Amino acid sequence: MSAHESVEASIRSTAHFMGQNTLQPLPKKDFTYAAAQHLLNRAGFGGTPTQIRALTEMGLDKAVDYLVDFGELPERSSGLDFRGDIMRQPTREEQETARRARIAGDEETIARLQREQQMRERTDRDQLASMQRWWLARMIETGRPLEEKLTLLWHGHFATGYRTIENSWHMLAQNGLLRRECAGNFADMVRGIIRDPAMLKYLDNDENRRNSPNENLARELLELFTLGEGNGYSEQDIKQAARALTGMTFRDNAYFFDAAQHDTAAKAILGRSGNFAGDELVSIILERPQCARFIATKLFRFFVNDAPQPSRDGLDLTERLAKELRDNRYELRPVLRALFRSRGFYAPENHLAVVKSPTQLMVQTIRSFATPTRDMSALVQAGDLMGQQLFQPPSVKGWDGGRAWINTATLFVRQNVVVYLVTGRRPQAFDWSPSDMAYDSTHLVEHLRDASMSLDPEEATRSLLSFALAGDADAARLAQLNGFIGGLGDTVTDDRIKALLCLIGAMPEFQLC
């Protein structure tokens, strides 16, 4: 069986029918260490055994509130030191200089201006690379993991890519918008995104004028952002929605409404008629039941189970989430609170049922094992090799996610990333990384010491496997580990623990959370 097939088998093996009332709260007595770890993995990026035990002791309600009400927690320094003037528009003086040079055939001046523009473009690309490292570091270090997890979700949902926009500041501004609104009201987020310079540029709405409407933003607003492809709208609705979005553009780094280019005539959209503009368009869309169901499905696949075909209980939970969205007028925080407290979220069929994205894999490995972060540039590059480059989704559809993350090439990189994080050793290297960041892995089993401070090697091996795979240690897997290196032998040492972690990181189950 191939590694890819093993991952598929691991996912399929969790499926079973569990009954209805999937949004009913989990009994508080069932919020065990395993349930707390499941919550921390899904609503964040995992945690150490100590952090999981602390969450368990809070109990279900307080643990969920702690994660969901992240705005009450202090925010660490953002570390932002980026410029918004790199890709600025030429000044009037620069425009006049260029105009005169073209008229006079002044090749030297034209060449100088071109070099200056190319320098700004290189500087902006360098800044984008710094932003990628900044955001990855923020996910690793944050004390508000759900905030970053949601920002990553909406980054893939309202997908824009730097290669099209070519303005790192606009990408950063959109990232900030998604973070501010990530657990707020979905309607506010949509209204923000149709004013976002990065999105306006990416989908050509800066060229959407009343005499020649551009349909790109309107199409994706209906098709990918709110209702779902072919789900309750027509081509005529798209055309009319494009008219409602005319005149919505930007100047420099800020949204600008060009009233002269806005179509003020009556429009007929989704069965409603009137002189609609962007905000009214969003309100009309969110009134459709398809919208709540589409967003509920997005939340379900991201947080609960990304199997191509949801089970009957998966469909039930999705419908209940959609009703919560409608009842709460698209306020996301109450919906997330209900989801993370629900029986359905903790059901066995939803354990190890989401394939870790490359970002989740790296950040969760670091946060759970408490490894050094190593070289951030190397991790950004590894994420790209595994199919997820931050600030550069492959298309307006974002990342497919799920099983699309796994193939023979990406699985090889995934295994090497774990080895690198645990040991500091790079692929194809003959010596340890020049970065000598020490990592003592024994903290992962310290809680198992008895009164005499001794450790039972067999118990330590079982505990490591259960912790790394977020579930009870499988007897066959334990036998494999013991067969490869004799488990932890007679003495639990740092080197043996690291060897076990590297072996576990190569298991198909480790690709799931």
Given for the second form:
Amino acid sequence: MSAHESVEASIRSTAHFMGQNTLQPLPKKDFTYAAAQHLLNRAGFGGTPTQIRALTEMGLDKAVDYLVDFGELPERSSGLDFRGDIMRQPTREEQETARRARIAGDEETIARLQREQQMRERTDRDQLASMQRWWLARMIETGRPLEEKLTLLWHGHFATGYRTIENSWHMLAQNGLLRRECAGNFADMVRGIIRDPAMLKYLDNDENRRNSPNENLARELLELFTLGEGNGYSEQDIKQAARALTGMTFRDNAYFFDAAQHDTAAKAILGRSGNFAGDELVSIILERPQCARFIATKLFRFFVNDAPQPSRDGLDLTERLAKELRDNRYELRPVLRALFRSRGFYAPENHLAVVKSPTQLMVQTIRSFATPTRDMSALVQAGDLMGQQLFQPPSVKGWDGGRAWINTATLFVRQNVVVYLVTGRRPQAFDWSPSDMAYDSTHLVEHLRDASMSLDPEEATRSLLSFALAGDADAARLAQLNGFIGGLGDTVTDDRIKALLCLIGAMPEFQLC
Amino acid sequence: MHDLAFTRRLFLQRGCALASLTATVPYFIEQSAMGMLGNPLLSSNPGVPDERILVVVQLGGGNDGLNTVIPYGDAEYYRARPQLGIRGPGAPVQNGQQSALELNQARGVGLHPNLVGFRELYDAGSLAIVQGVGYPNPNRSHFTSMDIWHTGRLDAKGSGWIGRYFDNACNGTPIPEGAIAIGRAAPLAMEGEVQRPISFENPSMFRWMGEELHASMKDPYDAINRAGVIGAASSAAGSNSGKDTQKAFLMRTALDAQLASDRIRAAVAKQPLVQYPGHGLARQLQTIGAMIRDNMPTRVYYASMGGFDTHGGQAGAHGNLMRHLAESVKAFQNDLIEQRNDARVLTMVFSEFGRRVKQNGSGGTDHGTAAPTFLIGPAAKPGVFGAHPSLIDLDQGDLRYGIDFRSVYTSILEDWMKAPASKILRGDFVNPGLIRKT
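Return the structure block for the form predicted in complex with the partner chain; the form predicted on its own was the one displayed.
Time for the whole complex; same chain goes first.
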């Protein structure tokens, strides 16, 4: 963040005469197949050659609108049948039974109640596991990929972990909130999140009371959700913000404002004074330029480039996104539209510049190669091994993303999960069920057949490599693959395509999109 | 390949100073690394296994400290645990439950009867028992308390204490294979800002499985993944060679992964020098023993064992856990002795919290607070440290801690790893002197 701030001033003074407006639209003629693939990878989870061609033919503006205005597409993902009462609060009657048993020292009843509680917790963990499979399947199946991608972004931003709150229904409700607001107004999302039972529980705001404030939510609201650590607020601001949030709690599955616990006295927050409650607090925070810049940085790292040091153009694009956010009063859709149309988004330096998250890796592999989904439990487990378990971010900071995804251990899992998806063969010693789902990979090269329906192996190899690496068919890589496919014979078969996909999936740069 | 292996060996032998070049390889190493060979400031001794090793054994779920180190001399113990209490040394077997092993008669403490291996280590002068280890305002959530132990911070936030040891020791650049955890996911304790641990559940999983599909796939795979650092790499890395691009970073990591995979699988392929029992922890320690024997450059290993969350039917379950723990650790220690590596390995055994003093209605115990921590190996100063926590002066039914867990870390960091503990732990903690002076 400090890098952004320090360079900001120089950008404002130089960008203009350098003529480097990174947010200017890409010339329409430059929206090539490769550009369309880049767009679909970043604003979604990639697609098959056929889907990319269709997007290319739409042209830049229509393609971007198609992805961004997803509200107009039919939602085809399956419904769900989850229960909201597993972790319900005990009824008055049950509380009374427990109280009496404790007083009477009735160990048998206490033990029974304890067993019942453990049973409920187990049922709830099972439900969370099925929710993990459900969300992953939804990302794989959805016709509105940007919606799921944004929901995943905000899940990591407003990170809440199941293991702390132990209530799967609350996690699901939060997921619904983030999906509903994902491309709407950021202010609405923040106002929703400070009323969200999962978040209120996760950051202890259910214990934030007038006479004993708990600063946890207030601190993270400023530090992680809106302004960024140390970005123009003080410890005093946190204390005052915590007072504004007192009384915001939940009852059962719903938000509840406990007026008796709300501190109604005047507060001084970020230079403003008044009798602020939660919503005013959010307005005050969002007026700060640091907030727009913090969110713009988040969008830039998620959609454009997550290298450790942003380039000069990267900083310029971030700054312009921040201005768009402010000008649009935090409406996200116009900002996303501008981003996905911009020259900066398609600049060569931003090509293959984002490390695929584990979820992106799996969903993009399935959607672009059109492999079967195999065993969803295995994919959830693989996500865990690669460092991303849905509904279980490691901490309130969410996932660090970028290079933090990659280490020597996760790299093997990443390579192996591609082999699993393409071939159905499970890694030896892995606890994954082998899958015999049929997969015909030849569809990836059908369009290359000439009039006599024959297919040149080298042409097929080049095409597959270029497709899988979003246009990056490096000559040395091509030679490595051709040496291999050449040795296998001169016809292109399903098996050979699969072997190539496994090798391409094992290339270090396959981890980038 | 020959050049590549040579360069890699340099990394391993020269340690941090040269490894730091990985931040700018491939390009920089070709230019300058060779020139640094004669640098007298690089003093590490190639090929000589003099580096000290820490092995951490985590008992997940909250080990019942009161039934591990047993305060048989305190009648209150039996009042609080009429069924679960384990009788003092020499008492007859009761309901199939054997009596405690004597540890220190003057203090009235013994060991769980199944901790025979620990008793032997104690007799051999290789066991330090630290009683009543905990921290202020104990958190009774497994996850939060475990995170507190892992981060070494009461707010449970930030990087891991072992990770920070590496970050600090290596001046901002990771040591390849410096930290290895056996398990599905790397423990937070080992995650530094810079240092990242290697973790694998089973060495056979720590490799690419595509070559099982067809033998012909191995060569192209190797060519693809081993091009990460020098000469041969520059064509594959293209014009990005020498720059710290995302692609260059991935190429480097891929090379590291291949070499670590080769190294680890070669190490564990050898038959161990002693017979290990079949328990999960024993298998992990056997793998660690093999890597130590093979002179891996690893400074910290991590093993873990779960199942300690004994809310119900504790007696039998906890007895088995104790037996598995002691047998596994003893076999590991025997292995190290056979290898003549025992003097350079220190093992720490800990759990995120102990359990309540009073047994519950299900023949178990609920989440508690302070509990014993063990240090094992000839380097550990033998004996019982700290007073056993009072069973009467309780905090909401739980033991009050006597020694902060960060004091135990301080002792290990300062006196074993020779690292600045207060910097790593971001605070000064009393060093209880748990390591023998050498």
